[in-house]
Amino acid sequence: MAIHPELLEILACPVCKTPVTLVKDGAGLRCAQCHRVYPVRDDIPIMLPEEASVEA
């Protein structure tokens, strides 16, 4: 089961308030501004800034 596509549109970083966007393989949801990938872990997204990896 992947996450809900009404869910994702409410969802945002909560760094930077941008929305987010589902990774390829969906484990995890990506911001662009400031391109943090929240974990994804049994369909459950962590939104918490401390969970998150930093992308180049």
Contents of the next structure:
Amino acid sequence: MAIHPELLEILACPVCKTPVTLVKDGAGLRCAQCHRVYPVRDDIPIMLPEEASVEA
Amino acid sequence: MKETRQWNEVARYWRDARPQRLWRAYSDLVHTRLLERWLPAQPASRVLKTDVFDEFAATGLAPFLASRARTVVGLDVSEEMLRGVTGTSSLRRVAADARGLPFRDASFDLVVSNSTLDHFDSLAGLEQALTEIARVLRPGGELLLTLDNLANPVVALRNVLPARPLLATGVIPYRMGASCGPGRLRRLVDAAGLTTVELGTLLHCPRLPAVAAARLLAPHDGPRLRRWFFRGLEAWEALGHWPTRFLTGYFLALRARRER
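The form predicted on its own done, now the form predicted together with the partner chain:
Shown next: the complete complex, the earlier chain at its head.
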């Protein structure tokens, strides 16, 4: 099971509120604005800035 | 983050010890009654619950909310708390801080915040979270909020006493945070861009003896015991209709709307 499409539709970066998109085969959610990538663990999106990595 | 560490610890302790099972079931009951009274008549499309402690510690409110909404999103700052919620398969779980909501503007018809926003170190946290809730509500959407009522002298005293001995003696199950009384709450909600529709109180039974009684009765837990014990506790809720309600209610209960 992956992140439910209904949830994916509304998820945004908690810092800049830009919509996020799935990356790394569903293991991360990337913000197009600030390039933070939030991990997804056991289908739970971890939308905490201190858990995110910044990828250019 | 400090809050994440703190609530992960609470999750580990509660998962192993399962304290207050009977009391949490009663807490679910009074909060469900409030939802029955205040939930908008038409079913919601999306509901956000700002923490999943209720669902972690007992049945919680998510199953009831799921019966009235297409999607229920359960937020929590603790990943372990979210992992520990097993009873409600329809709950969409997200780890995040209520002060920085990870959702697009106007995503929800309803936000249910049951004693989440009274756990920050200062009122600035409460203000920030209210602003975020107003942002993610669609115009016409509603917030149903409860938090520690500092107009109740018992709650005010509990919150100024040092936390360590209260935790050690089991008077409080976890660390409390900054909260306020009804007037201040109304002003903060207004400043966040929401309109207060109703402001009342919840949980009027004397909490310390009630929690102690629930602990003593827990080994005999069953449908019959729950029926008479909960009926006895619920009788105290009549105080919520009295002019003194803000002095006796443990929680402030607020219903607010985002007008535009």
